[in-house]
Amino acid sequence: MKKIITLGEVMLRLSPPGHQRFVQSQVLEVEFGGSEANVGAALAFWGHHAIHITSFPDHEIGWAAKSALRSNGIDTSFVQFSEGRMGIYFLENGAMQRSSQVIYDRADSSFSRFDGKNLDWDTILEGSDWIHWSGITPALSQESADLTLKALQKANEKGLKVSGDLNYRSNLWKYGKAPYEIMPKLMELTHVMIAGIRDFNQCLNQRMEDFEAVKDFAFSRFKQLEFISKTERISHSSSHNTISGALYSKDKSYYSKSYELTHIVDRVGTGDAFGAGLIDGLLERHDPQEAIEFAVAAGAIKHSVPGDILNCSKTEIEELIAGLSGKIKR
């Protein structure tokens, strides 16, 4: 078991049953869910010791969300409550050709209001191997770029391993600052980045038109990084996607097997179980092409799992690795 910190916001999801459209339905189905607190969800369920780092308003809602990181299995001995409000998503999950719709509702949410400047991150830390952040926290406000920076300049203090999720989302950038601005200072101090060539683009002002051009600049920018993986897609409808992931490191690329998922139940959150999948890899495993085929077979399985939250055992997925899932098991 490896101890693995987490950091960033978990908003409450809204969503109208099954595959209804907003204008339909009269009831809205409940859950809560965040990036960076579904990473450490899933490594939670694979027996590691995951503690996820937040802040909620002191309300009925706040203590409901805190109560479903502990049953997902979180450590939120370190969450705070502060003042704001509960970041609210809409989620209208697609079907065939219609899209999937996410509205955000977020401003001035207790998270983004938080600097974090009571936590003991000496005591946060102590004992730990991993920290994980995401581009979604930075891109929320000032004070969610100091708390990650300051996490980040601790975690290498004490000689964690870093990754981040560069997940650029240009609907957040909101508060005055570019991403360009912010990000390349958290960049210099992660280890492991999982980004696509868009996502470095806008991280750091560049035009890099592909890959290779990507992996070139930030190896040779980037001193400490170790690897770069990304996902790659194919969107045939919002039921039948193809997927498939890769991992570089200076040296040396990695591919994975490709996957057809031909009846998506719920696309939030695959992202997530990848970077869950590959930290666990890494971690565990130590053997990138091992590393990059658990976390692509993770994101997979995810888009059979309604929510936010994989929850689904390592051997579920060794066994989709080896070609042996989808037979009733008795």
The other form holds:
There are 6 protein chains.
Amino acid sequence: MKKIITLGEVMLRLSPPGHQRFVQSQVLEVEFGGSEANVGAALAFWGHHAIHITSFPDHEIGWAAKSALRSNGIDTSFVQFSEGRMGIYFLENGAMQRSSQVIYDRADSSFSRFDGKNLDWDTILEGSDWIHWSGITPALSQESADLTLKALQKANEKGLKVSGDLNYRSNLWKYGKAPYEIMPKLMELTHVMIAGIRDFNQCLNQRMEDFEAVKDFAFSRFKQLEFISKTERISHSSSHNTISGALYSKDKSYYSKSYELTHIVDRVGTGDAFGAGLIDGLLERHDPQEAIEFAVAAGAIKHSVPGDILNCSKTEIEELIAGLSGKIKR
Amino acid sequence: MKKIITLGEVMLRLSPPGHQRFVQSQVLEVEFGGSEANVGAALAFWGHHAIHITSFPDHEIGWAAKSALRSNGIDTSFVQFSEGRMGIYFLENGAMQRSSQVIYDRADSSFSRFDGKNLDWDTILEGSDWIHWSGITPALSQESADLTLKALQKANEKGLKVSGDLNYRSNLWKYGKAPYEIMPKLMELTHVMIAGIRDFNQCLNQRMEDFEAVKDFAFSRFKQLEFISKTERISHSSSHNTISGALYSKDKSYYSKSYELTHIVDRVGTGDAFGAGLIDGLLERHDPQEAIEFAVAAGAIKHSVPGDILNCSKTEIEELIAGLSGKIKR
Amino acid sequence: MKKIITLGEVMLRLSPPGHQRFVQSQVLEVEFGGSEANVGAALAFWGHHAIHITSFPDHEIGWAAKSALRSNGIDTSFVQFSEGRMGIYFLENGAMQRSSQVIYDRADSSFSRFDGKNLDWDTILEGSDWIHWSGITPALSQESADLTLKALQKANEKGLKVSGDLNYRSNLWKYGKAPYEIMPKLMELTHVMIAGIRDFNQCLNQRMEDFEAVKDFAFSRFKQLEFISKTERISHSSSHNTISGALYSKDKSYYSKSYELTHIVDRVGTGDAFGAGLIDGLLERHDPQEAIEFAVAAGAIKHSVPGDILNCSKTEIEELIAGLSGKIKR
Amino acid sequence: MKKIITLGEVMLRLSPPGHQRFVQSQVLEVEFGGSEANVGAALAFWGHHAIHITSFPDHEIGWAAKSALRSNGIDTSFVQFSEGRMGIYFLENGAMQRSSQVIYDRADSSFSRFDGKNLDWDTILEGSDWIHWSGITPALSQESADLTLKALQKANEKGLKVSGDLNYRSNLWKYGKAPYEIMPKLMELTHVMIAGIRDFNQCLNQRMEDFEAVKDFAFSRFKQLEFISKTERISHSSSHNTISGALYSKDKSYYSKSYELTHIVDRVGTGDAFGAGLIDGLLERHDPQEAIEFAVAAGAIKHSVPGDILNCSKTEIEELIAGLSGKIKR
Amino acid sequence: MKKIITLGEVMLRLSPPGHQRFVQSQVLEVEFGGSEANVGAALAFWGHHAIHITSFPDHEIGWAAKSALRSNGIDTSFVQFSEGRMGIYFLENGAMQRSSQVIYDRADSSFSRFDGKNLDWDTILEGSDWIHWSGITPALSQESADLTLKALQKANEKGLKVSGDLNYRSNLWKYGKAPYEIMPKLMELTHVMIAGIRDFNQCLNQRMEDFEAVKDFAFSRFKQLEFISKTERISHSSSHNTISGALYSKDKSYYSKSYELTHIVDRVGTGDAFGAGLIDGLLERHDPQEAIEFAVAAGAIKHSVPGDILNCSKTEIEELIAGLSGKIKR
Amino acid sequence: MKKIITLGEVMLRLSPPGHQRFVQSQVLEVEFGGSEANVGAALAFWGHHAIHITSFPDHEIGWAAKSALRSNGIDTSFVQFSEGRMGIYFLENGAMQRSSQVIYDRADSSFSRFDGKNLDWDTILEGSDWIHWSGITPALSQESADLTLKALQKANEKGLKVSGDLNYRSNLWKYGKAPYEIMPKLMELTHVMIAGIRDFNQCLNQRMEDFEAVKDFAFSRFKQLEFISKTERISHSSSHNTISGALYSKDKSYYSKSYELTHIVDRVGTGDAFGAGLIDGLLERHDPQEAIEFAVAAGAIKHSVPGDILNCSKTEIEELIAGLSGKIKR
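Could you drop in the structure for the form predicted in complex with another copy of the chain? We only have the form predicted alone so far.
Whole complex next, starting from this chain.
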């Protein structure tokens, strides 16, 4: 069991049941999720001590959000309540050739307005092994960018490993800064980056086209960087994807097996499940090959579970890697 | 059948099923409602041509809101799509001695940012008999206050009757204006006011304590004013209320019978049902006494129906007035 | 345990959940019920051998209806499948001062077209103690009236007791006959009648106004008649009724205690529960006073159970008579 | 935006949730649909002014049906209420190798008894561009056949384009007429026919076996005919179909691409979605090839949506044609 | 129609809706099932007189279990109520590469403590054609093993055919006996065995590796044995299996066609559906080839139906064998 | 904020939705609750650090139970997983004059077999203010009785206050000991007892009939005892109760106001809510009168909330005491 910190916004997710469209639905299913907390929840499910840092509005919906984190095993001792709304995202689950749709309603959320001044990072980081952030947070607001920087600086001081999922989203970055003005500072403080070509290009204001070049550029620019990882996904339809992943150290590349995913239940949070698998893999497994296999299988099996959160055991994931799946377990 | 215009915000209402609290709920029930549109929906159900003027964000949730208005029989020909979010309110239905709770999340909504510049009031009001507004709209933003004023001016020019539900809400009026800076101009253009002492005091910056005095003050100040109406409600608990109502012309007072309401199903929208009943009563019945009886009975029977909207027939309401109720109709 | 035959139509009941109105509902709850089968189901729940005679269309909905009878413990050995539709009734559950509404869609049903030619009444009635019919059946069609007559004649030959719930319904009797042309023949073959003044007047083409007179008239006209019974119900609202009952032999009257019924869950089938209680009471209890008390309590407790069927044990009913109720039983 | 009239019955659709069979289900999901109204609903969703002509019983179920049409954006100004029942169809959704089942309960419906005498066709058709009918309507009753004929005659007088989905159904045509006695007159008034070999053979009392021959026969017989269109469907199972389509003018054939449809959500209404796509395609696109591509893609994507109605945007359909699908849209 | 006895435990099955995991679920779906009763239910659905012998606790859950058997058409005349709990199994439906999970909570159930002393086997077996048992029953307790033996001895005396599904389960056999101490006596009394290599090895304390050898061994050891049957299943994932089956008489082997099963709805009870199909096939069809085809198709189509029970008609199964499937049946 | 320990079994609660009976229900609603944990959950909701000590089976249902405790804010750091089943109780919610029913299925649970040998009480109790136990635990098994004794001895050593809810249940105490053999030792270690006459009589093997006498007896026998408290409940029906409470110190009596509770939502856990209110009242309020008022109001408002747990804020409870209730809070 390791102690792992995650930092980021948690939103209220509202989705029509089954394959209904928004316009058809008389009820919306409630989940609470966010990229970084999703990572923490999977790690907590596997027995790690996962602490999530975030802030909610101080009313019943905010309390319900905290309760949801707790039910997922996350340590919420440092969760704050502060001014602002509850971030919301509306998710319509696609099916067949119809795409899933996300409508974000997250502007002016408590988290995006949260400056973290009252957080005691020394206490939070005490005895911790790892901190995980994503590129979504610095894209929300100057406060969020500053908060991320502060956390990473403190974590580096304390000797934690830092992972970051660059996760560039074009519909964010509305507060007057471009990614390349903010991200490089954060990347310098990071040991493990999850990112594809587009993420690197956006964050570093580049236009590279070949991942080999991107990878070399990154390793040369960021001295502290130990690993880059990414997933490959082919979306045949909302119900059928193919996924695999790769992990790169400065001088070696590790490729996972590929999974054919049909009958997809819930596509959301699969990247976060991959991230959690990668962190656990790098922390608990000696071999990077095993780490990337575990990460990809974690991401793959998440597609079978409704909601943002991966709640599959390591045994289930390892059985998937071993090719055992689909029999009734009695 | 008369042609009646209503103007105001329509919000997404999200509530836990049955008597669950927010923190317990895995689904939220979806309704769309707003004080003025609720009035229009009841009038449409009774066969009037009800036109609602509002604006929604141009995405699937906004489309669903428009679809909901249509399903309630409202003419949405003039509904706009414009910048801003979907206003939301979270409603937890109380029970017994536990109060219902509303969490508003309506800031920065499409409607509150809607200036109505593209509305052709001449076309909208053509052939119309009545326009209904409420004090919620001018409390949202300067744009909304200006929009209301414009509508009432045009309606007065065209000779429509104007009803307004003053409906003072302390948690609105956040845009820098006090009610007494905005409301008097609107009240001058209004023929029928639904309001209690507190509403008048807030809107006119008075501290009157006796309704007789308030009433006389209002009739003397607003030359155009024909009727004032209000409801009396005793909240024994969330499940048990007593209601009655009164209607005042300059020189005469009309009091309705009182209803003992136990086993309350949904308290929301009962004031709007009263408003609709009053408009229908004044339009369709010669006797003010009949009008106030109809209005109060409409408000009373709304407590038995889930959702914001009154969807009870005139026959059902008239049977309630006649004291016939509760038998199975085959 | 006695062997009791019931005869009558069973319909598909479709109702919106909770207190929704038809226009609001995206799902309809499914029950199968009919006055006489409801009587049989309660008797079966109490351990009697209850046989129901009816007919359904031979498709999946008809099969589901038969399955529902079976799940309620009814012996369906003699249930037929024949030409015609499934009779349907749409039920909207009232609340507070809003009445429940029933929309019948039963014309041209299998049962109403069923002539019973293929029924072997000797086998059906072999070893039976009682047969129960209602005035709904002869009101459906000439075939149904003939079928009822045939059943009662056979039952009288075999020495069974016969109970009939006159249950006059003005929206039936559409096939060209008036009640008084059909009902007297059936009443002559009946030992226990459940009926109020209006039922007797309609069935006998009288205009009597006093129940004493009605009762005497009936006892004098129908030589075989042993008991008349009726319930008194005051409908304060859909959620609050007061009920009591009375049982009359030729020379003695028995009155039950009265029950104050608030928080009503489902009003439908309460008369049938009363009928079942009366049959059980007369079969199993020596004292008519006990019989009417049991019948009224059975009808009363039915109001607490959703659906058409009374599924409360004799113990529960006897505790209600004894004034014990409302504690948690562990 | 064009103005398009559709004419036909709208039924209450009742189906068990998910993959339950009728016999298992305690609730039935409610939709309202009918072939022609489904076409109108899709056209309304795309921004056209769609007017549906039909009739319902004047009770709460009929009102709910009208409300459902309205919520789908259809103009119900000319919807009538008249004698007769609500037509119903029970739908059990198949899965895997188990077929979907439909049980019709539509005899004696308001629409089938509706003679349309009170319809003012001049007003209805004023300014309209297109009218769509299907072979289901004339198969219901003589009144319905006459109503269709009247509508098509008026439409031809007014210069509207007429499309008809021949849609031969062997379980209809119970009122004493054969299709070939009724259909040819209607086909003569039609410009665009959706039909396969069997439809033509049944409607024209032929036994042709080759579609080329059928097509030539039709173009030679019906002078006004501009286009014939049909879909090809291979049903591997309830969950997996392959579809494509073709459009024929007198002298040219256009074939769409083919879609492999796995993980089917709801098969019902896919032909109607195709029909709507074809009408929009012929109205809005210059190239018949584009029209048939749009129609087939509209039909294909309908399989992903529960209910009778296609509520996918043109953008979604065009992305499907372009081969983009299945990614989460944020 | 034949008369068929089944003997075995019926459990309360509790499962999260859809693809939820236990930890996510606020409701559990209720079914009642057990291997042998599932066989009986399918046979009853096909019109046989199926009698199930079991015992339940005498409280409302036990009553509900009996009611569920009845609703499935099973004759429950001999069902007992006796000391002990209701056996429960929690089922989580897998999806994609995630396996289904069963958590048994059946220790100390009424059935496992039921000694059957009060059963009158002569009456039960009177006029019966067949009795079916499974290896689950003797694995529960000494009482259950003795009860099975008694039933089979009586059945052999009366000349019934006996089928047994050996169904070895390693998580049972906790009462101090090994399978090979109990099973051979029961197998000697059996004419049709459903079993694979592992079942035979466990029951006979062998380590054979080749099914041919197993089969010959069984036919030579059990003189009364007429048929051995087994299914072959390849579990590609929880959502995709391939199945086929084989039937062996002493000197001939019959192999069914193979079914590709994608989009699996519910895997549970598919073996029991196969068993029911085999019994019906051997009873009603002259040709063993037809029997095994029917059995495998019955097992295949069960995958499309939620719950433990096969409720598909013979027509549906025969259409599957004939390769017709997936079209909407109107 | 105080630190409070609770000790006891947590069961899976399964109940039919709404007012359904067990025999009607196709789903069961899931809660996890137990008397002592319910107390802890309310205290956690009010901001205390509540630690619950219990044990669950180590499978997904046990994990879900732990997750439920966490979601209620309880510190589960010391929750164990050990041999045995998950305790279950089936709850049918009564309505009107029909009683609620509980069917326990808790024999052989993990908790009842849990000896607590691996618990480090020094760590658990470190810095704690209060420990709460109930008479249910020592009634389960010798292990549970020993565990309770050990906890109370350690708590007394550490100087914690001890509260105990005697809660005598006749359907427990099955392991060979009578209450008076076990309870006195535990009562000696307790400072605050919640108990009525029957509890004292059973636990002390007395037959006292007057509460004054009981109270004096208890204060004289248990030197450490500071307070006795009890509730008075009149059950008019399942939907209508009247409750009040009393608190006694050695020489003074405090009586709460009385609450009329109609429209009851969920009666379960109301005694535990009272217990939590009492603990908070004694810890946080100087005046015993305030403590008993808070306790009774906490118990009263619990009736309005579904589930075992009180999740109402102190503000809500204090408003109830102040007589403010039932208005919509916006």
